[in-house]
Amino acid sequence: MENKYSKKEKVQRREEVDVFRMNNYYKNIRTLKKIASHLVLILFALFAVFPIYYVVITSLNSIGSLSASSLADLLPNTKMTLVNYSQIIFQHPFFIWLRNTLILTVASTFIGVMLSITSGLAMSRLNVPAKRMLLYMLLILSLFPFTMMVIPFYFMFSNFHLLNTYLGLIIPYSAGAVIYSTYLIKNYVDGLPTSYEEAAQMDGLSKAGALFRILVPMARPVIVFAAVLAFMGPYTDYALAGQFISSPSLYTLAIGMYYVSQGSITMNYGTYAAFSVLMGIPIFILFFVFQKYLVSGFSLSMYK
């Protein structure tokens, strides 16, 4: 009996050793997977951050063109200077260009988002005639690049004497925001239950009051997301602004960037990079302030 029990004990000990070895094996596998995944994420992060670092470090160098740069210019050194920034701010009307850009972007964003809210709510909750056809038309229009409309807009606005005016750019910018944002807001509102506005109507609100006082606050994430997208388009646009604006007093930041960075023969890449950094600061602030809304908005645009 003692030998029998000793054999059982040996078998149990062997099983315990095997289980311990297997646990260690799987622990090592999990550790290797974590290390590999972190390395991959670090590589992707470096890949994403490197262009930003390259622009910033280039803006602090006094190189004139890419042919004059070297690998040593990518590292921080004692030759770094703020001369590119000082030239942009003190030798050019940078703040006038910024003012013009903000007037265009804020006005077109406000008009485009307001129209998108009303259109999106109507497409989602009201029986609009030819609703399906309108949605398909918006979807098809969103597939085409907006630059295709430069020539038709140019001839049309020249006949109405809207070139070299704020209104001549606000109209197409607002229309571009409506095309995409209406479909986006409509899809978001479709996912909201109708019981909320029905309860509001039972409490005495009208149909319009229930839509705007109940659904609009609930759709705040997608509205903010649509507003940021509507802001980004006019803020970074050169195609329309470069063709519609010829008066220096109405230049936007995109036109000013092209104007400032042009040298006698080649592009002054250091100045171009410095202008890019200055122009990117408002966008960075915008994304930082509304980051929680943008995350839900990006997930909505991916999965809806």
The other form holds:
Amino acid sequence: MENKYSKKEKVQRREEVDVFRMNNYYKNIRTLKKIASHLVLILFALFAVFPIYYVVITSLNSIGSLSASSLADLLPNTKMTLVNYSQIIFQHPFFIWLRNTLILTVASTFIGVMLSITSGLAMSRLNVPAKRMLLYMLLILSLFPFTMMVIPFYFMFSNFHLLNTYLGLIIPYSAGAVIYSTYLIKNYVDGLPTSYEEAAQMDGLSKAGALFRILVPMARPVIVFAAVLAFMGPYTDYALAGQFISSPSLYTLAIGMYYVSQGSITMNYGTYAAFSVLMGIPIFILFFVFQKYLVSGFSLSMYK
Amino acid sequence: MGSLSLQNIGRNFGKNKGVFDVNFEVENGEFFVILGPSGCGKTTTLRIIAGLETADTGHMFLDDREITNFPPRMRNIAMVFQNYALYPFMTVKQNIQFPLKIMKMSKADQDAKAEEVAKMLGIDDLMERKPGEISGGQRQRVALGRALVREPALFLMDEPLSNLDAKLRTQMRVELKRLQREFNTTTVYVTHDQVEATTLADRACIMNGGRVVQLEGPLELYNSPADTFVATFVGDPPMNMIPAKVKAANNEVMLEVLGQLIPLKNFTIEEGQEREVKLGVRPEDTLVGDQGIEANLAVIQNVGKSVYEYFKVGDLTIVKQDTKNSGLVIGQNCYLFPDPAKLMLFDEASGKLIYKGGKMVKNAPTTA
Ligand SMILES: Nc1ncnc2c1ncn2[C@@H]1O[C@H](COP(=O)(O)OP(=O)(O)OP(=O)(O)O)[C@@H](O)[C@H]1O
Ligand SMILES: [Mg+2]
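Could you give the coordinates for the form predicted together with the partner chain, as opposed to the form predicted on its own above?
Below is the whole assembly, all chains and molecules, this chain first.
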């Protein structure tokens, strides 16, 4: 029988079919990979969102104690109520606590970030004596948990009559911010070429002028990140504030939260959750507004 | 106004790095180029002039005023950086106006000045954009604008064209020269590209290992290089360098190169003496003839307006440049010889030029 194709043509045809198959194979693999990665990401997202959902749904429940709750309460239901919220807002001086907290956080964030900017710039660009040692000290300090300082600070500040005052909290809060932020800002500024501040010096600025007027705006992402970090600490602090503040008129939100959710016998979880939601709103807004900077800030702090 | 004078300027970074004993004068309105290979100290010299780096030794004068220890802002010098260093958070307009703003010039004057400079550079339609939103060539213009706007006494540029593609570079080169003429600002320009140097410079100095090795008009650098370093650095492809010997015997002075004897006119040497030299021949002065050094054609490179032919002679490669093909094919043997009127001889030990254009160079070192 006559062969339709010569041997050479046959080989060629087989190769063509193989190439076609291989292309299809890699295409399918790519689709599978995409599906798998999306599944994993969805799982992680659920994992991250669930606690928030849990807190919100609990805050809308009027159930008194954990023992009285069931899994069904995790789903939206008809018994949902805003009573926990109204209780916090109308039966307690919530807005005074909010004001106290804002005074403390804004003041310590401002002071902390200002000091961090100057020290970070100096650490990056000036010949500071014993620079290495200072940086190591900052690094070591940042390893200690903040709560460890509560008792020594308590004794020290009682001598200075700083207990139960705003200043007594603003000082340690801003000092804490300086420890973390100096390092962050220094690292970021290290990555900026020196030609910008040099160009500014050629354009007529002094060295200090060039650092502040050129490098500070250029370091905006890390400064915003540092500021949010500096804000978050004091905003949620209970360890220090709970010990230092005793007069109710100076209560912060964190102390207020504890005070409010303390039931007569058991912890009042609905109130606790509602307070968490209320306290979370400003943070949520903060993250939303500065989203752009925070994403880059997080990646900066991770990979440096 | 703007005449610059550097006297014994030095900056030692240790390990024989830095710049040493740099002396030169740049006249008012002159375009002065510092040329040299990577790491020879060009940037360091420029930064010392700018005041961004301090000199360990020496003095510096701008318009007869000593500025050696002045901070950069007091020098009235503008600089264009290699990466342009445009402030990324300001618009093009704010960038250009920045030096004026620091001078506390009135807002109306700032606008007028910036507008004028931008028109001149053809960037007036980009004024509201940020540096991140314009092309490399446009950024380059903005950087020039920021430097030009305050009419400095001296203008410094550190390889300003090196980030541009070849075509744009040629175009900006012409433009730079035009602008410099127009503003008539004294300019010190750093580059490692000798084409840039020859097209832009009124005068150029060549640096090597932190020292100025020759200071001349750009054509003189090509036509009478002070030593083998300059000879091979200036020119592309570089000058052919061939070890050779000058011999005086039987009342005849001959150049012995690769086994061939070439008669040499006007070479001062005592009868019976020999002298080791380096023969330097430009590719365009390399000729093909009936006799001479036997060579083998290895590569032909035709770039259109000229043809480069690379010959092998033992381990040596000799380049010949002409406007047309010599008619040889690859692998073919032929005879090469240097144009006797153009050949240069360099002292073997010091590398200094001793013989050129058919006669001895004045003040050439006599013996090795
Ligand atoms: N701050 C410094 N500290 C120590 N050594 C330095 C410093 N700056 C430059 N050098 C060294 O001095 C030499 C000259 O450097 P410079 O930057 O002036 O070279 P260049 O001619 O501009 O080179 P390129 O063409 O690569 O830019 C180099 O060997 C460099 O490593
Ligand atoms: Mg350089």
